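Have a look below at one chain only, the form predicted on its own, in structure tokens format.
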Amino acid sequence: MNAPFRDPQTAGQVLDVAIIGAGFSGLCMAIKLKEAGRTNFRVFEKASDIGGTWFLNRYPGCACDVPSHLYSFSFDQNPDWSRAYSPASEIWRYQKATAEKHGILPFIRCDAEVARAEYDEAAGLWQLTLRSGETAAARALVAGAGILHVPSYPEIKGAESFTGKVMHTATWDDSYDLTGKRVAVIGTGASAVQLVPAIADKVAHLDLYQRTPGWVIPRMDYAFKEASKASFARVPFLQRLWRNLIYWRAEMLAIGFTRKPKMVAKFQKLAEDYMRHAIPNPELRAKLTPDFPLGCKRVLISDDFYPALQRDNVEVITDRVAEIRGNGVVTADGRLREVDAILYATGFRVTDWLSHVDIRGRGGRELIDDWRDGAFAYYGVVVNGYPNMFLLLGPNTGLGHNSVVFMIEAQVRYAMACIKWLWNGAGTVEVKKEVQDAFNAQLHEKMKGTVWMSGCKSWYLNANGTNSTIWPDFTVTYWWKTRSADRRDFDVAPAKVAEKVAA
């Protein structure tokens, strides 16, 4: 029998609200819950720590493609950034900073993942069960887990007969110590940009395995001189109107990539003299010239890939690798190339939506299946047939341009102002089917449209080549529209007697 949910200070009761995932957006929803005066809620996250991507991801040269002052809370400004891209590491130290500032980590219950949410109508809660067997109920559910933590392998032939060492970047080892090692990179996409020129001079031999290249432009990264972050913490202003030119700077490329296709050529024209500089070998620079256009792939932000590329221990590989084998990987030409560790760079399963968590809403439709032909929702945040249910970075609120983070504030403030409604006397709060499909629709109709659709076959596409990831307008657009929640776009029942929770 599962063993009830049992915390000191809220066993037996029935929680507000459950909060799935402790990255950036369970977070910003834990300290909005609590800055609200709520403290009847609980945030279930699956790793040892909280930090969601940013705990997870420890590989050598981890960093965000984000400037540090905007990849940021708002509410919770750091002038202490000692980079404009800071690492992961210090990224997740600024998270555990402010968890614990805002008295929030009392409420995190971490090594606990849920397998199982469903959604029982009788009661008008949502029934967990975690992956331990224990369960709890919350009268609302957010789904704050994201997409980049499940990892993505490729399917290789023979992938699990290599007796060395395999790593992937979202699992990595750091007791393995790759000096001196042969060692095959398969992947060339944002997390190889970082790990290659970190591993180049370490390693004895450095195969890169390029299936598609992408299209790089330079970081132009620099350290924080002591009296900028002085500057910054004495007038606080001037680091809000730094991270309003970084803001603004990074949506103008919206236009670009959603209305102006001649300005991507622009800035596709810079990457390719950007190269043309960095690579004088004319083979090598033909190897990794894309053929679609910047932007329908993630654009990579680096200042030493390309160099490490060119050292003598590094080879780029195009050919397409047939199998792997105890001892090396083997290509389509039938070379095998010996290696001691096969480190994947394949990113994450970003259109597996939840696909770890078995959701069930109304009826036990089961969201895995609505979804099967791809993930929608309305403003990415609720999704009809699933009551006071609530998603953060959920389908079509990915970016290609600009920070998430500006993405969850708003989302965590649009799914308040329903919550707020469960506060004051409603049941049940649901998206409207018609007002949901009507948004898809014409959400679809204006992707057709941007430069994510020109093309190219990109993580943002799912199987059936529909883009549910990327939002595909201006950031400040979706922050306005998500300002407050219209209570005509959704069915609110009121709440039973026996359902209403006191504050």
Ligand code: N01
The other form holds:
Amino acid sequence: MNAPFRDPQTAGQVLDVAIIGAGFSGLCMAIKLKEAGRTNFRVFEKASDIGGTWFLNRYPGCACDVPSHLYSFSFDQNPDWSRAYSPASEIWRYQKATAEKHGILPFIRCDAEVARAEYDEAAGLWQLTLRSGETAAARALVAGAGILHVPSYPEIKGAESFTGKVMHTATWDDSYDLTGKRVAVIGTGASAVQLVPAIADKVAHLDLYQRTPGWVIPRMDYAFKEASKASFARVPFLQRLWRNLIYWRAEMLAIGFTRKPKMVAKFQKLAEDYMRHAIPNPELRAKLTPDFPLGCKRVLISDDFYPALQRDNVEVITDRVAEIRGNGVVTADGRLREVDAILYATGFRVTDWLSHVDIRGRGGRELIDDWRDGAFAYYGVVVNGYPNMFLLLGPNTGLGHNSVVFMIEAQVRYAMACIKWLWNGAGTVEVKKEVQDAFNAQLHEKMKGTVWMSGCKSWYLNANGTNSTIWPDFTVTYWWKTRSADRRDFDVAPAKVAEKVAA
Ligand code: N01
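Please supply the coordinates for the form predicted together with this ligand, as a counterpart to the form predicted on its own shown previously.
What follows is the entire complex, opening with the chain shown before.
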């Protein structure tokens, strides 16, 4: 039986804002609400701790492939990053410290997975049901659930018959010791290029099953000297300058990816030169050479992936995985390679976005149905038919070239502008359908000429070939366009008296 959410501070109350997810998105939203003087909000997090992807992904080698000084909040810059590309555990500690510093931890409920969120038109409220059966009501719903957390397992004949250890990069079991084991790694995306070098010297043998090679560019990672950290701490302007340099360097990539394919050809030449230099063996090089333009699939950033593949105990296998048996993996040529563990680096279920939460808007319409042919929203944040709902890192706001934390901050600012209308007497805020449709038509027109639509098969694309994942422009353009919410884009209805809720 359903029961109100057990929370002494909010029992029986209507929340001002309910936030789903305590990753970068949910944390940013909570911080900005608190800064605005609001305390009647809650963050519902399905995991046992905050951090989102940086709490859940614990595979060896896990790090961010965007430099840390940029992949962090602009309002909470950290002078102490240990490396240019800090490891996942350090990013998670940064998130924890930031949450603590801003006093938002008391507003977060962990082990609280939202299973359903339904808009109750009569009451003008979002009714939430948690997986536990508990319920909560809120005037506004912010979905910051992210897109990279539902692990994707390939359908391989006999996979369930394997008797050894099975792990996915997103469901890593730290207690399993890989030392001296024979392992199969399936997949060669961003997770695999971090995992493989981190375990290659530990395992007895590693079979890497590659379906499609990706372009790799060197990461050129380095540790920050104590003197640099001290300078960043003493002179915050220096750190802002550094962050800006990284930001604009990344932003330049968008020119090639979205407007000037010739520029991509130049980047690709750099990747080809790196490959020639790093892999002397022409046979291996041929196996690892992609047949699509750089950028079409996510560019892989690594200094140690290519060296790891040339170890004596590592084999790159390009034959299709045909079957899994109790003791190993069988390729299309019929060869069985016995292993103790299968490590899936096969990514996430991305294009069936938010499908793990049953979201229902006006008249019981289901988001999963509305998005059956591809997710859409207005600037990735608001969706017609779902009043007072705000998405963070929603459709078409993912990036292939810059930091998503930048996008999150822009989205939170936009959502806050709309939520403030609710605080000032509005009952519902809903983007107009014609505004949303015109925006999406323009966005997909722009998408046509980009590298992401140049012909490769990637997780950016839906089954029907549309791209509802990537923002096809500069992030600075996104920032500019979302700097304030234009009331003319919305139907804003006044609140009934009962809907007015104090902070
Ligand atoms: O997943 P992926 P990921 N047989 O989907 C292969 C973010 N991320 O976890 O290319 C054999 O990219 C599949 O092959 P193919 C980042 O946004 C960020 O690596 O489909 N192989 C592919 O090689 C990234 O883009 C960081 O042909 C099979 C791989 O599995 C996203 O997460 C770090 C197969 C999946 O690659 C996902 O990256 C890590 C099969 N049957 C991840 N099925 C940062 O540092 C699938 N594959 C920020």
